[in-house]
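The chain below stands alone, shown as C-alpha cells; this is the form predicted alone.
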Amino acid sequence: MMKVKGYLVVIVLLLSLGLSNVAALGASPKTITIMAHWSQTQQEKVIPILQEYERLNPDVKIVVQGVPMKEFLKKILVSRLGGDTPDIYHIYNLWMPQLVENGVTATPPKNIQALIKKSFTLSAVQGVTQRGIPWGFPTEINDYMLVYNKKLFAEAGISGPPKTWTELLADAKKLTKKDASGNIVQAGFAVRPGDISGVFHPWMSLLWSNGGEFLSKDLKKAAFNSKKGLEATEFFADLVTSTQFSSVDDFIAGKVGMIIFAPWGRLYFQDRMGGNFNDVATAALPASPTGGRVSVAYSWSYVVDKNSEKRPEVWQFLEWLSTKMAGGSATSPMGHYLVDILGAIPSLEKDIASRSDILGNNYNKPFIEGLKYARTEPQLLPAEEVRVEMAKQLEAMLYKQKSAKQALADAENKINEILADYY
C-alpha cells in the first residue's frame, strides 16, 4: 500500500499543452506526458525545446501537465493509486526513496544507467541513487550561498561580505533600520516564512556548519537536539532580524540586507530588480565558531513512471533532452533550459564545461565553488513530513512563539513519532 500519510487532500491543475502537429498522411503520433511543476511561464519557454524534438521526431507529440509545487507529490500519489499518469515525473531527488518504495519509478535500462553514471556530477548521481540503481537523469543541482546586497553594505560601512558568524551577526545589526516609532523598515538578515525550504535549508545548512547532526546513521532517530544544534538554532534566532520581511520580495525591494539563497535566484532577482541586480552579489557562508562551512545542497530529476507504456521512446527522449548537443550546440537542451531560462546550475559536467561564461561569473561562482563542501538532504522515506514539521517549529521559534531549546524539543519528539512509523 503507498504512504500517503500526513499529506492533504489538493485539488491540482493541469495544464495540457499539445506541442506539435499530428504527423503526415494523418498517422496518430505517440503522446510522452511530463508532470512538472513548472510555472505557465517556465511552460511557455520549454516548448520551444520540445517542439525542437517533435520535428525531429514527427511520430512523437509531446504533452505537459503543470502542478503547483506544494500540491505535486501528493499528485503523484494520488495519480498512482487512479491509474491516471504520465510517463515522466520531473521531480525532487528528495522523494526518490518513496517513489521507489511505492514502485513508481521504472528502473532504466542498463545502457541508460551507465550513461548516467558517466556523464553527471557525482553528487547529482547520488541524489538520484536508490538501492545501488540511478533512477532517473538528473537535471539541475542546488547549494546555498550568502546573497548581499552591496548598496546597504555601503551604506552601513560594512566593506565587503562576513567570513565568520560573529561577523554575520554583527553585520545584520548593523544593517537593520528602524524609524521613529522602533519598528523596523529595514532588516539585516531574512529568510522566506511560510515556504518550508526557505526556512529548512538556511537553518540547515548553520546546524551542519556547526558540527551537528540532522538525523541519526540510521536516519531512525531525530540528532539535531544536541549542544551543537542548540547554539547553531539559536544563532539562527538572533540573526533572522524580524519574520515580517521575506527573503525573496523584500530583497528584491531593497529592504533585506543578506540571504542565504540557491543560485536559482539570479535570473529570478534580475528580472524583478532590473538595474538595482548589479547591486546584488553572492559570497561563501560565513565559517561558523568550530570553523566549519556546509551548505546544503538538494537537486532534480526526469523519471519514468513504470506503468508508461511508451518506456523505449520516453527513455530516448529524455536521453536527447538531458545529454544530446544537437545542431553543434556544446550545451544540451536541459543544460540550456536550466542555465539561460531557470538561471540554475546544471548536473551534466559537459553543460557545466561549456557554460562557463555564465556559471563562472562573479554571482555563480561561488555556488560552482560551494559543491564542494555541499551536503545532500538526507533521503528517508517520510523525507517531506519530516522537513514541514521542522519547519514549523523553527518558525514557531522565530515568531517568539518558543524558544530554540522548546523549538528543538518539540520538533525531536513529533519527528522521531514519524520516523517510527516508518522504521
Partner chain sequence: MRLNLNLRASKTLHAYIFLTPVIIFLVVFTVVPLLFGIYISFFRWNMLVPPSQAKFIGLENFRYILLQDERFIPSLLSTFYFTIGDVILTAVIALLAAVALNSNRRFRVFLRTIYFSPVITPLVAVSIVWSYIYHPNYGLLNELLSWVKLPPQQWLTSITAAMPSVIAMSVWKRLGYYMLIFLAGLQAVPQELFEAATVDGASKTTMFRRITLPLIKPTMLFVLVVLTIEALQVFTQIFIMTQGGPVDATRVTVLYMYDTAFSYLRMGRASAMAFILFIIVLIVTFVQVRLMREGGMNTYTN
Given for the second form:
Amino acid sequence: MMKVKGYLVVIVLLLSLGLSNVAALGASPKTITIMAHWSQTQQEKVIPILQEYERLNPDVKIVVQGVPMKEFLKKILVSRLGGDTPDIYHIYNLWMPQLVENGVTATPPKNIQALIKKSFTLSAVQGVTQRGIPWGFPTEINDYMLVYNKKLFAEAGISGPPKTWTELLADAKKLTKKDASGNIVQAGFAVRPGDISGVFHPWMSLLWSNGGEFLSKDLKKAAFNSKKGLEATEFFADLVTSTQFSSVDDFIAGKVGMIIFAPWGRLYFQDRMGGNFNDVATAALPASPTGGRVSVAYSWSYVVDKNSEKRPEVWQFLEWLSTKMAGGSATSPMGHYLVDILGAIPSLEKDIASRSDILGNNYNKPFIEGLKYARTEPQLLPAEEVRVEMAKQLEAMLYKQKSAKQALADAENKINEILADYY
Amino acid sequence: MRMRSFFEERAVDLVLLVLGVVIVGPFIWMALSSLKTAQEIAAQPLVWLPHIPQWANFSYAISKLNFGQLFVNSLLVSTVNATAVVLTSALSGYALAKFVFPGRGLIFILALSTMMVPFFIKLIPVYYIVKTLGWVNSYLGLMVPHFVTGFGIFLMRQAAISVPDSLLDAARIDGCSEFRIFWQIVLPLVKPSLATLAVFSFMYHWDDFLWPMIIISKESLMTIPIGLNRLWNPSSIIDYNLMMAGATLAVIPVLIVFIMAQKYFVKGVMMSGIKG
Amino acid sequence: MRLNLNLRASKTLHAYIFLTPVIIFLVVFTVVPLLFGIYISFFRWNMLVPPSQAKFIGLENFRYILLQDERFIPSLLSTFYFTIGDVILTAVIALLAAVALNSNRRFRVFLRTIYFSPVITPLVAVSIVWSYIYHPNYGLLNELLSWVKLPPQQWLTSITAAMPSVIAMSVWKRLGYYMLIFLAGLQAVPQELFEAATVDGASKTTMFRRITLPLIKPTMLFVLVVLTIEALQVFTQIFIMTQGGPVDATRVTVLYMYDTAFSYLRMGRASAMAFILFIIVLIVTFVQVRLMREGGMNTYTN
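Complement to the form predicted alone: the form predicted together with the partner chain:
Everything in the complex follows now, all chains and molecules, and the chain you saw is the first one.
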C-alpha cells in the first residue's frame, strides 16, 4: 500500500511540475502570444525588443511560440480547430485568403486599418488586403535577385554578372566543375531541392520574365503550360545541372557560383561565411530573350486571431511594434528587427527612409530597385497546395524523372483539379 | 575438427562484435559531435575528437529546448499512460478471464479486434473527438485516448487465466469483497505481466510522435520528441552540434535507465514474444 | 442455492463494473473513430465545419485516389518497398544474431545490452542523428566511404538511395527488439534435440534448418506479423529524415495521408487513404498467418 501511495505522490508531483509552467503563463491577465516561424537564434533576438514593450507596459507579458516553417500553416489551422489559439500570427501573406475565408483573422479596428493603409508601401498593403480590408501589419517584403560568388567568377574568368539568359546559361556552364571521375564538384547554378520556395520562386521569376503566366486572370485555370512557360521551364532545367547542390548549404561552402535568392541571404550568409562573405555580390535578374525581367515578391505580416479581436492591448502592442518610433529612434522596433536581425527589407515607409544606410548598400541595391519590377505571387485559397504541387513537379524534372513538358502537363492537370475544388 | 570449431566460434564472435560497433557507432558519433564547435562540424577532412569539448552546447540546448519542461512532460505522459493502461487492462483482463456473464465473448472479441486497428485510421476521428471535448493542447488530450489498449487487455487476460480459481473462491468464502480480491490476490499474482505491460506502454509513449505533434502546439506541453522536432528545420542550415547535444540529452537518460533496469526490459520483451 | 444465485449475480455485476471504463474507452476511442473514419471517407470535409455540413460525394474520394491521383498508388508502393526491405532485413539479421548469441556465453549479456540500446531511444532523436550521419558534406558515412576510396554518396537526397538509407536506419533501431524475441524462442527449444543431432553427426547448418527453424516457427510468425504491421505504418523516421522526398521517393502512405489531412484539410480523402491502407494491413496479416499455419507450425504450438 505504501508503494502505491509513493507512486501517486510522484505522479501528483510531476503533474504539478508540468502544470506550474502552464499556470505561470496564464497568470498575467494581459499575456500576448505570438506564433512565428523565426529560427531559434532569431527568436532570441526579438526578446529584448519585446521586453522593452513589457517595461513600458508592466501589466503586459509577451510570449513567442516558435513553429518550424514546414509546419507553420498546419499549426495555424490546427490550433484554430482546437480553439486554443495564440493572439498574433506572423504569417506568409500567401495564406491570407485561406485564413480570411476560414475566419482565422480578426478584423482590425477602423483606425488601425487607416494607419496600415497610410504608413506602408503600396505593394505590402496589397499583400495584406482581401475583400478591401487590410487584415494585418505588413512586415518584410522580399524579391528575388541574382546572388553570386565573385571569387568563383574570377577563377572561371568571368568578368561580371550575366545580363541575359544566354549569358546566365553560359556562365553557369563555365562555373560547373567536374573531378577526374566525372562527379560534379562545383555547380554553376543551384536551387534548393526539397524546399518549396527554393524551387518554386526562382522558376516563377523565369516564367514571368519570359512573359509567361502562372494562372489565368480569374484564377480558375493553370496558365503556365504555354510556349513561353515551356521555354522558361526548359531553360530552368538546363540551368540547374545538379540537384546535389543546395542554394544555401553549398553556396555558403563556396561550391555554387550563382543562385536566385531573397534579401535575407545577406545576414544569413554573412553569419555563416565569415570573411568569405566578401566574395558574395548581387545583381539584377538577367533579362529573358523577350527582354523581360520580373522578380517574384512575397511578403509577411502580423495578423490577429479572431478570438483576440476584442483585446485592445493586442492591437496597441502591434501598433507600437510596427509603427512607433520608440526612444527617439527613427526606426520602428520591427523595422530594426527586420533590417538588423533578419536582414530583410521592411515595408514601413519611414523605416525604408531611415535605414538607407543598410538598404542602400551594394548588396541590397538590386533588391530595392527590383521591387519596382517585382510581382506578387497570386494569392489563392488553396495557395499552399498549388505551390507544393508545382514545386514537386519541378523537382521531379530537376531529378530527371520527367521532361519539362511532362512536368508542366502533370502540374497543369493537378492544379486545375485543385482550383476546381475551390473556384 | 576442434580447431575448426574454435576458429568458427572466433569468427562468429568477431561478426557479433562488429555488429555491436555498428550499433553503438551512431551514439558515439552523436556524443562526440555534441561537443564540437560549428567549425569542427563543417571541417574537411572530418574532425573526430573535439579539440576543446564545448560543454556550452549542452547548456545552450537545454535552454533552447526548454529541456527540463520537455523531460517532465515526457515523464508525466509516459507514467500516467502506463499506469492507466496497467489498471484498465488488469481489471478487464481479470473480469474476462474469471467471470462468466452475458456478453463476455462479445467484449473479448471487441477488445481483441481493436488490436487490429492501427492508429493512423483513427487519427482524424480521434482528433475530432478530442477537439469536441475541448482537449486540444492539454494533458488530457495527450493522454486519455491511449488509456485502454487491446494488447493490454489480451495480455492481462492470459495472465489472469492462470490464477487458481480455488484461491479466489476461498477468499470469497472468507467474505472478501471483489475489489479486495482483485487488489490483494489477483494483482500480486499477475505482477510479471503487469511489469511487462507497464514497460511497453512507457516505452511507447516516451517515443510517440505523431499524436503529440498534432495535438500540442504549446511549448509548455511539448514532450521530448516534439521539442526536438521544433528545432529541426531541414530546409535551412542546421547547427548539427546543437542538434546532437539535444539528441544526446534525449538519449542518455533512457540509456541509463535501460542499463540499470535491463533485467525488466529483457524479461518483458521476451515474455511478450512467447505470449503473443 | 440462493446464496449461489446471489454470488452469481454479484459476480456478473462486478464483472460489468470492472469492464465499464474499458468498454467506454474502447467505444469512444476505437469503435466510434473507426466507424466515423469510414463514414467520413464518403464526404468532402475540412473539419472547420461540423461533420453534418460535410458534402456527401459517394465514392469520389476512392475513385480519385485509386484512379486519378498520381501519388497515392506510388505511396503504397513506397510503403511496400519499405516494408519488404525492413521486414526481411530485420527478421534475418535478428534471427542470425539471436542464434549466434544463443550459443555464445562469453558476450551474451554485454552484446544483448548493446543491440537493444537503440530500441529504447526516442525515434525522433535517432532519426536526427542518422540524418547527420548521412549528410553528404559533413556526414560520417561519406567519410568512411572515403577510407575505402569510394566516391561520396547523396544518401537521403538521392532518389535511389533515400529509401534504402531510411530502411537501414529502421533496421538498426528495431533489430535488438526482435533479436530478444528470437532469443526467447530459441531458449524454449530443448537442448537435448541438438545433443542427439550432434551424436548423429548432423552439421550446424542442418541442425539450424531441421531443428531450430521448425521449432521457432511460432516466434517467427509473431515477429513477421508485428514487424509488418509496424512497417506498413512507418511515419516518424521519414517525416524527420526526408519528408517524403526527394521528389516522391519516400512518400509512404501514412505521410501522404497526414499531409492530405493536416496541410490541405482534405479529411475525407485522407480517411479514404487510411481505409485502404487498413484493408491492406488486414489482408497482409491474414495471409501471413495462413501461410505459416500451412507450413505446419501446429505440431509445435500444441
